[in-house]
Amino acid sequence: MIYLDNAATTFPKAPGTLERAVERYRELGVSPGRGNHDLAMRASDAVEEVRARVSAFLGAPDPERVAFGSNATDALNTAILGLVRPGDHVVATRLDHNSVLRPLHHLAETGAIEWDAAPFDERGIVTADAVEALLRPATRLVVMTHASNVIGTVQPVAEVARRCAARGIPLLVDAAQSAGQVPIDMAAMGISALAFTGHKSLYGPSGIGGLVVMPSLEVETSRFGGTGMDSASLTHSQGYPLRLEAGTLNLLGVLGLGEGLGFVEGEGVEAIHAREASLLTRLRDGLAEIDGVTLYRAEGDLSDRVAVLACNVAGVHPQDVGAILDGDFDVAVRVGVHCAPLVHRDLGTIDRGAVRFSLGAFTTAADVDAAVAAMRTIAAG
């Protein structure tokens, strides 16, 4: 099979990280935090290693505010719930993702709080100038994607976090699509708090992600439980990063985030990123020279986007084209609305949604060769 849905999750992962994951499981698999015996210390010492590292490969300076959760549409929801208070507003963009538009939807439809989102422009960015145009005296938050899941372009978020920095609002940056593939330093940009997952660009299994916050940004407890600390009080324990953390950790699911996370750090955001780029430009290029194919925003130089690209062919509906992509010709993609309705009703494919292909470090050119070969064989009836 050539697997070309990377964007929903990398496949596969590098050689030997899930096996070592596993083996050190093996070894300390109890609770973490859970008790004073060696084997508890061993596993909490772990988990704070892994811990350090999302820190410094992040830009954040305190590990300790790194907190782990399953994914980032969990990391988004704790931070969204933690931050937003009654007749609060917030800024979102219209690239975004539904863990983000789902959440303010729901806050917005109890009367809870207000939102808009800020449009993209032709060339797939929300500019600063965009966002500024939507803040009000009530604007609590600022959210929005760092790469957009859809048509792959990479937000200047660093500008957007030096608009809201003087207006003294936090910037919330979904980077569940470009941490692993373009370089982070949250220092530097300004960004207040990170959603990030381990099942995409960072190679490591699904279900552990995490959420991390800057020391000048308090986030509420929205969820409560055992901590293995305070536990004869009933107030959930307020230091970080066990105020964002209820319950057991996925002790499996932080071991193989850092394994992943070891593989991206040997093999270089920035030579990964280089490779996925040249990679995206062939097949741009190739699909481009295809009567029927449409491409959406992939015009121009694709090196400042992440490997993602959106297309349809004429007269066959996206459903069809994954179908024979698959069944046909051994090549998965992902078709729909990409839980991101917003982007395909600016680009006008709401109804019937688009085709998803998006490289990862073990995409060859031989994939994306065999790809716009299959796709001109679609194209062609």
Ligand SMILES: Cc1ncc(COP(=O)(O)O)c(C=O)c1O
Second form
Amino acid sequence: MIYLDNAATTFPKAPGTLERAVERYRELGVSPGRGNHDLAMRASDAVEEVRARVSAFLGAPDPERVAFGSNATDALNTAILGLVRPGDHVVATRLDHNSVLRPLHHLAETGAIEWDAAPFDERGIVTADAVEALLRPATRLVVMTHASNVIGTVQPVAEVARRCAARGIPLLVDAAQSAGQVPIDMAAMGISALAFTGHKSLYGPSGIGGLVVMPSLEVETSRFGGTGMDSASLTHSQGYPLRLEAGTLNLLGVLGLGEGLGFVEGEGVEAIHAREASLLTRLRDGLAEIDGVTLYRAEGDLSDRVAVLACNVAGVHPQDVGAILDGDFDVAVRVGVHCAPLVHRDLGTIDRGAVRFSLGAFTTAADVDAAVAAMRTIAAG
Ligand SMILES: Cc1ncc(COP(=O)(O)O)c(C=O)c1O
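Same protein, different form: I have the form predicted on its own, so give me the form predicted in complex with this ligand.
Next comes the full complex, this chain leading.
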């Protein structure tokens, strides 16, 4: 099987990583942060070690401000619900995923907030000017995806952060598609808070992710429960990370994330990115030569993209393209509207969606060539 659905989740994971995580869980699998016995302390130490690695990897100064959750969606909800208040205005972008758009839409529907979405341009970029044009005195938060999960473009978050900082507005970045594929230095880029997910380009298992918060920002607690600390009090612990972590942690997920991170660090983000960008260009060049294939925002130099490409075949429904790729050619892709409805509205693909190819660290040139050949056959009818 040729797996080209890595933007949904990377598959396979790196050799040995899952086995090592399970082995450590077998040794340490008690409740971290709950109890003073030796094993609980060792489990806590293992979690803190991964926290420190995540913060170093993302250029955040304080490991305590890495709050683990179940995925990017969870982290984005935690951040949005913990930052905005009734009467606030929020700016997002039209490239954003439903994990940003739906919390904002929900808050707006209840009458709590107003929000706007900045448009992307012909290159698939949301410029800092486009974001700045929507800022109001009541704007409390700017939130944007770092890399589009539909067209793969990487956004100028550092420039947006500069404009936000000039007005004292925090920038929340959705790094679900970028972490592990694009170098991130939160401090240097001026990012106030960042949501990541473990199971995509960090090569961890599903069910683990987190929110990283810079010391300049406070995120209020929006979910309450046991933390293993201050247990006599009815008030949820207010120190980081417990302020944003309620309930028993996904220890197996944290260990798996640590192993995945180890793989990414070993390969090097720049090296992974360069390899995938070159395969992405090979894929684009191959598809661009096929009559009847429309590519979305895939012109020119792709070296600064994440390895995601959306297209359609004239006269063939994307669901059918996906079914034929799968059934006849053993190529797995994602088809439809990719949880980012405003992108599809702007591309004119909201009704049927698109076929999305997404590459990973284990994709080969032969995989790409086989996918292009399959698409040529489909387009020829
Ligand atoms: C840009 C973007 N943001 C957020 C998410 C949500 O990630 P998760 O499902 O791991 O919460 C995704 C997943 O597809 C994504 O592509």
